[in-house]
Amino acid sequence: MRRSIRAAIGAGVLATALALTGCTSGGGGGSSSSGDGGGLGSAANPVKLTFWGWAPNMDKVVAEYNATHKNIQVTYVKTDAGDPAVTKLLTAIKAGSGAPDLMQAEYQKIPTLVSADAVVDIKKDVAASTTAKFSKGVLSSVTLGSDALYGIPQDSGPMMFYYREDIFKKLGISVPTTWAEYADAAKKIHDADPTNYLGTFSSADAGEFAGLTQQAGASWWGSKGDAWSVDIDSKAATKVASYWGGLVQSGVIDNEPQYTPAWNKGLADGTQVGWVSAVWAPGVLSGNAPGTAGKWRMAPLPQWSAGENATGNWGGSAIAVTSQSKHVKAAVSFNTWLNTSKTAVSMLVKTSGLYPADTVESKDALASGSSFFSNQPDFYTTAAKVAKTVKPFTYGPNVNVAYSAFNDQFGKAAQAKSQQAFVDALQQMQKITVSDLKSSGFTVKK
C-alpha cells in the first residue's frame, strides 16, 4: 500500500519535470505564457487546432507539421471544396459554435467571409518577412485593399490548357494558340470520333467562366468610395459566353458539368481529349485518372488574338483564421510554417500538386517539376511564366449569389444548347447580382 503511494507521487513529480522541461523546449521561439488562449502551447500540454481544408494529400503535410511541432497539434479535417465549405463556417459562425481554428478558403469567397465576421485580421500576428513572400497581386486578395490581413495565401490558380499529347499527334493536331484554333480543333477531334472532346462547358464551376472573362478583360465587381460596381455582362464577358454558348450549340464540346463520375470517366478513358484548367490540375488528374500519366501536356491558355499573352484565375486560397478560435496566435504559427516555410511548401507542390503562393521557398521544389507529367520536366518554369500574365480581376461582396445564378442560368442555357442562351444567361446573372446588392442595402453604381 504504501510503496503504491509513494510510486505514485514518484511518477506526478516526474511528470511535472517533464512538463516543465517540455514547455521550456517546446516553447522554442515564444517564450510566452503558460498555456492560456492565446498562446503557444508547451509539449506536455500543447495548443489543439482544427483546420478545415480540401487540397489533395494536405492530411500529410498536416502530419508532418504534428510530428515536428509538439506544442502545438492540429487535426486536419476534410471538407468539400469550394460552396460548401463556405456554407458549412458560415453556419457554424451563425450558431456560435463548431466552426474550426483555420479555414482554407478560395480567394473570391473572402469578401464574403469577412463581411460576415467569419474571419479575423491577423496583421499583427504575421511577420513582415512573412508577407513579403506573396506578389502584390496575391497579396491584394487577402487584405482586400485595406490595412487588414485576412489570410496567408496557400496557392494561386492561374488558368492553362491541357490537353492529351497522344490523341493530338494521332490526329494531327497542333496545340491551339488562339480561341479560334481551339474551336478547330475541337471540331476535327469531335468529327473524327462523336464521343470524344476537347472540353465541356460546366455550368457547375462559376470559377472557371469568371476566369475565362477575367483573361479577356473583364472584372466583375469593383469599389469607388462607399459604392459597389458590378459589370458582369460587360463586352468581354460577353464575348465569352457567345463563344462558348457557340462551340456548345455545335455539339463540339460537351454541355456536361465536370466533376461528376461521367466526367471522371471520361479522363480516364480519353473521351475527354482536353481540359481547360489552372496550374493545380496536375492533383486533379493524378487523382481521377492515374493511368493517364505522362499522357498530358500542358499549355498557355489560348488567347483571343494571336500574340497576346493573358491569362485568369481559377481557385486558388488563402488560409484563414476563424473569429471562433480561441488560440489566433498558435493558428497564425501553424499558417505560416505551413504557408511559407521550405517542408511545407515544397510538400505542397509534390504530395498536393498544388502552385505554391510563396515565390521564395517554393523555388527549389518547381525546379523539379511535377511527376504526373514526367513528359514535360519544364512544367512549372512553363506555369510560372503563365503566372506572370494573370489579368486584374475584384471579387465582390455576393460572390456566392453571382455563382449560385451562375449555375441555374448557365445550366439552363448549357441544356438548350443555344449561343443565344448563353448571352441571356449571363445578362440575368447581372440583373441577379445587382438586385441583391441593393436589396441588403448596398449602394451600386453602374
Partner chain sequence: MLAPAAVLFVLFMAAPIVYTLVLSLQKTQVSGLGLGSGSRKTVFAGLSNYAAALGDPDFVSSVGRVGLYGLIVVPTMLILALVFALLLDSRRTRLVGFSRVVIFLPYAVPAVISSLLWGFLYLPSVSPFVDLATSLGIPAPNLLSPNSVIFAIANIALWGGVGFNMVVMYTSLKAIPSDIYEAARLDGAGEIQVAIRIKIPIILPSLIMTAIFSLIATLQVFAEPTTLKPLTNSISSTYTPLMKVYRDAFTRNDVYSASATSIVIAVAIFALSFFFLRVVQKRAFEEN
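Can I have the other form now, the form predicted on its own, not the form predicted in complex with its partner chain?
The next block holds one chain only.
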C-alpha cells in the first residue's frame, strides 16, 4: 500500500511542492553517520540523531531524553514552522544530503513529504500499543488512509466551542448542543444587541472550515491504487457551507476574518460572544483579551443531530523519520519516547504548551487545567473526551491549492452575504483542486 500511495501521489510532485512553497534555497542540518546499520547504539557508541522542529522549548524535552538515554543522543535544530521548514527539507532531499533524521510536520504537509520520498513508512518499527494511544481521526493523518505509518502524532487540535458565560447567563441562553441551537443562540444575541455576534465566518481560515466539514463526515481527498479522488463538494461539506452561508445571509453572525485587530478587539470588549475554535484557543484568548479571564467557558462542538458525538481537527503535527536517516530504528525509538512516554508527554504540556495527541499518557499532565479557564477546572478533562471524537480525514498532495481556492472563493461569498454563494464557492474549490491535480499529472477518479 505504501508503494501505491507513493505512486498515487506521484514522484513528479516534488517540483510542484517546491513551487507551492515558493522557495528553492536552504540546506540540511546534517544526518547522523555513525553507520550502526540501523541499530539502537550503546553508551560507548551512541547513535547520533538530528531533529528539526519548531515547538516552544522542545530543546528542553530533547535534553531530558539525552540525559536518560545514553545509547541515543539527539541534536535539536529549531526551524521555522509551516512551508519554510517543508521547503528546506525537500531541498535537502532533492540534493541527496543535508536532511535531519526526524522532522516535525503539520498533518496537512504529510502527503507532500510522502510524495517527495522525504519521509519513510515506519509502521514495522512502531508497536501496536503505541498507535493505540491515538484517536482514529488523528492517526488517519499519518496513515493517509493506507496501512503505512508516516509519522507519530505529537499534538492535535480537536475543535470545540467557546462562549462568554456571563453574557449567556445575562440573556438566559443555554449552551447550544446542536447547530440548530447555535443558530437560535446567535439570533438571540444579535437581536439583544446588533453589535454583538456569537461568531464570525472567517474566509481566511481554510483549516477551520475543513475541520467543520470533517465533523460532518467529509474527507476532502482519498487514494486508491494509483489514483486520487477529490470530494471537497461532498454532501456533508455542502451542508456545512450552506449552514454558515445561511447564518451570514441572515446577519446573525459576522462575516469578517478572524485574527484582525477588529476581531481581537471584539474578544476583549464582549462584542464577539463566542468562538468555534480548537483546544489551543486559551492561548489566543489570553493574548488578545486578558481581561476576560474567567469569563469564558468551553463546551464540545455543537452537533448536527442531538446525541451525536463528533468533532473535527484544526491544527496539529507529527514527527516523521526522513528518507535520509541511516538510523531508522533509533529515530523511531526516540520518536516513540517523545510522543508517548509519560515523562515527555508531561513536558509537551507543561514545558512546550502543546496539547498532546497521545490520549493515554496526557491525562495526568492535563488534570490541572488551564489558568485562563480557572473557572473551569475540568477544561482539559473535557478536552480529552472531545479529542477522542475526531473523525477521520485525509489530506491530499495539493492542500495549498485547495486552501488558496477557499480564501478566494469564500472570501467573495462572505462579502456577498449569500447562502447560495457559499455553496457555489465550495463547488469552485472542487473544480480548482481537481484541475490542479490533473494538470500536475495525477490520476484523478471521482
